[in-house]
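Only one chain comes next, encoded as structure tokens, the form predicted on its own.
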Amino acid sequence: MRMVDVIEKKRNGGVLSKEEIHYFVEGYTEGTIPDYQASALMMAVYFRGMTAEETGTLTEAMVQSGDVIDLSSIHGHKVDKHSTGGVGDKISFITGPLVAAAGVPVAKMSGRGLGHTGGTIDKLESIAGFNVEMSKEAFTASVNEHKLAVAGQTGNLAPADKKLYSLRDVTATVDSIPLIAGSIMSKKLASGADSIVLDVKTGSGAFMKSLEDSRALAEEMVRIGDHVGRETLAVISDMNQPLGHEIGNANEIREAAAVLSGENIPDLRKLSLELAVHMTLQAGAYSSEEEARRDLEASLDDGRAFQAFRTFVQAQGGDVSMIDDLSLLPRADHEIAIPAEHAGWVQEIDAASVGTAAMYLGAGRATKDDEIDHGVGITLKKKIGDYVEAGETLAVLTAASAAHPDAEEKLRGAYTIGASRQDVPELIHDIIRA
């Protein structure tokens, strides 16, 4: 078999065989297929696409290129949740404890962030002492005892995906639905959960800007899960404005803990419950969606979910006094208010611009070597549909210095204020099942 023949076949619109796809993935991972040939195939896929069978095979090959985590020593049906990314997305810190409080094990491998805010691990490290460097034995024991653990990604998970993603990033082939779907699902499948719920974002702050593209990506990922016999469901949720009011690492932990304590922050509560309902139903914890929703809502209100979060933090070495008293979480010294230039209704908040402003403050990383400042962030005082007077505060930046002109300008430009009231965007657009 020759790589040039595989490239030519896909360039001409052909369907690659299982053998051809495995030949490519294995050869590129081992280094026997050079970057320039892999780039040519990625561009051919970008223009010609892939069938569901091809995408499923590509994903399997990427999973098999490295380690596959064995979670069989964890009792019960293991569920995982993945978000395609967004601004102010602290949903994992709510759904994890919610699902664990229902007795369903959540064994989560997470990474650090590159972009507007830190990743799951960075945010959890806002809590003093929180440890994500766990041995396999400690990780397993913690999930078995407490039903929830989060560890940093270790080992050699889907190395083919890492190589291909780096290549796609510099060859303008990132936004190909089969390649995105294969990239996301290869890591999820290698992480060993029995079933997966996907939170696929759509809108200005999402990777997929249009609902049509978000739906296509969700359908592709659900098909892949079905292809390999892993129950997978996708919720398409809105990212035309940030989730909740807080953006930043400690900021987001603080807001998630508030929701777990029963505070009703509508979009966070609604989306967290929706995802937790499907996760617990996949595990067979409830007999119906109505029963699941009723008990999970009660868990937020009666303290069970918060207690599960507190136990999880303590089990991984975190200082629980910071959870009991949220004012102890890191907070930068300076507050900068962004006033409205004129009165009117908030019609739009460009989520991507808000995220960029947070990164300018130091909440995220422009390069992988950047240091995260856990105490900086943004608090949105007004969201879409709110009325604001001239001079009234739209948002507050919490910063390490008294002035931060780049972040201020970016955040000010994120808001569109007009004379007419704008309806709040629908939060949940669709549910995609196999």
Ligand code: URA
Second form
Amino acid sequence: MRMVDVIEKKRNGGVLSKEEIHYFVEGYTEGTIPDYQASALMMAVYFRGMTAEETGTLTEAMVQSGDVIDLSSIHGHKVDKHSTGGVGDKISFITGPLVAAAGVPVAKMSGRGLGHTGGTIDKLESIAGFNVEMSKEAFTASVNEHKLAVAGQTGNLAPADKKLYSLRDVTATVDSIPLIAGSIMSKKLASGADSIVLDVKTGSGAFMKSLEDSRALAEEMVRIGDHVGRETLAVISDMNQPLGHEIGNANEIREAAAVLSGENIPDLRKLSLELAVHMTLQAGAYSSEEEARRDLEASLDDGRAFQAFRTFVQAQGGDVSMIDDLSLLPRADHEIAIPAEHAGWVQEIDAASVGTAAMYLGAGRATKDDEIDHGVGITLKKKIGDYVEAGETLAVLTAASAAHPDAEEKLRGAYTIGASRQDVPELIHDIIRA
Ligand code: URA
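And the form predicted in complex with this ligand, for comparison with the form predicted on its own?
Full complex below, order starting with the chain above.
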């Protein structure tokens, strides 16, 4: 087989065979197929698409390119949750403890952040002492005992995806539905959970800007999961503005802990509950959606979810005094208010710009070797649908210096303020099942 023929076939709109897809994935992972040929194929797929069968084969081949984690020594039905990436997305810190408090094991592998979205592990490391480097035995034991553990992603999970994703990032081939579906699902399937709930973001701050594309992506991923016998469900949720009010590492832990203590921050509470309902139902923890919703809401209000979070933090070496007293979490010294230039209604908050402003402050990484500052971040005082007077504060930057012109400018530019009141976008747009 020759790679040039595989590229030409896809370029001309053909359907690749199983053998051709495996030949490409294996050759590219081993290094016998060079970047320039892989780039050409990715671009051909970008324009020509893939059938459901091709996408399924691509996913399988990427799973087989590395280790597949065996979670069979963890008792019970293991559920996993994955978000396609959002700004201010601290939902995992709420759903994890909520689901664990319902007795359902959550064994989560997570990554660090790059670019405008933050990483789960970076956020957890704002808690002093929190450790994600665990042996397989310690990870398994922790999930069996506490129902929740988060470990750093091991090096060899779907290495083909790792290599291809870096290539797609610099060849303008990220936003292709079959390629995103294969990329996400290969990592999820290799992580070994019995079932998966996906939070597929839609809107200006998401990979998929339109509801139609987000639905197509969700359907593709659900189909892949179903095909390999792992129940998969997708919630399509809004990313036309950041989630909640806090962006940044310690900022997001503080806000998640508030929701876990029963505070009603409406979008965070609603989306966390929705995802937790589906995760616990997949595991058979409740007999109906109504029962699940009622008990999970009670868990937020009566302290069970918070207690599960506290136990999880302690089990992973984190300083629980920071959870008991959230003011002990790192917080940079300076606050910079961003005032509204004129009066009006907040019509848009571009999530990607808010994420980039947080990255400029030091909350995220521009390159993978950058150091994170856990104590810097952004608090949104106004969100879509709110009215502001001229000079009133839209948002506050918590920064390491008294002025931060690039972050200030980016955040100011994220807001669109107009003369008419905009409806607040629906938070949950759709649920996609097999
Ligand atoms: N996240 C991934 O892991 N892969 C993609 O292709 C896009 C988002």
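Everything numeric in this text was worked out from a predicted model, so none of it was measured. We call the rigid core the largest set of C-alpha positions that still match within 1.5 Å between the two forms. Numbering follows the first chain given and starts at 1.
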| property | result |
| --- | --- |
| Displaced residue check between these two forms: residue 311, CA, 2 Å or over, core reference | no |
| Residue 428 C-alpha relocation of at least 2 Å between these two forms, rigid core basis | no |
| Rigid core superposed: residue 10 CA moves 2 Å or more between these two forms | yes |
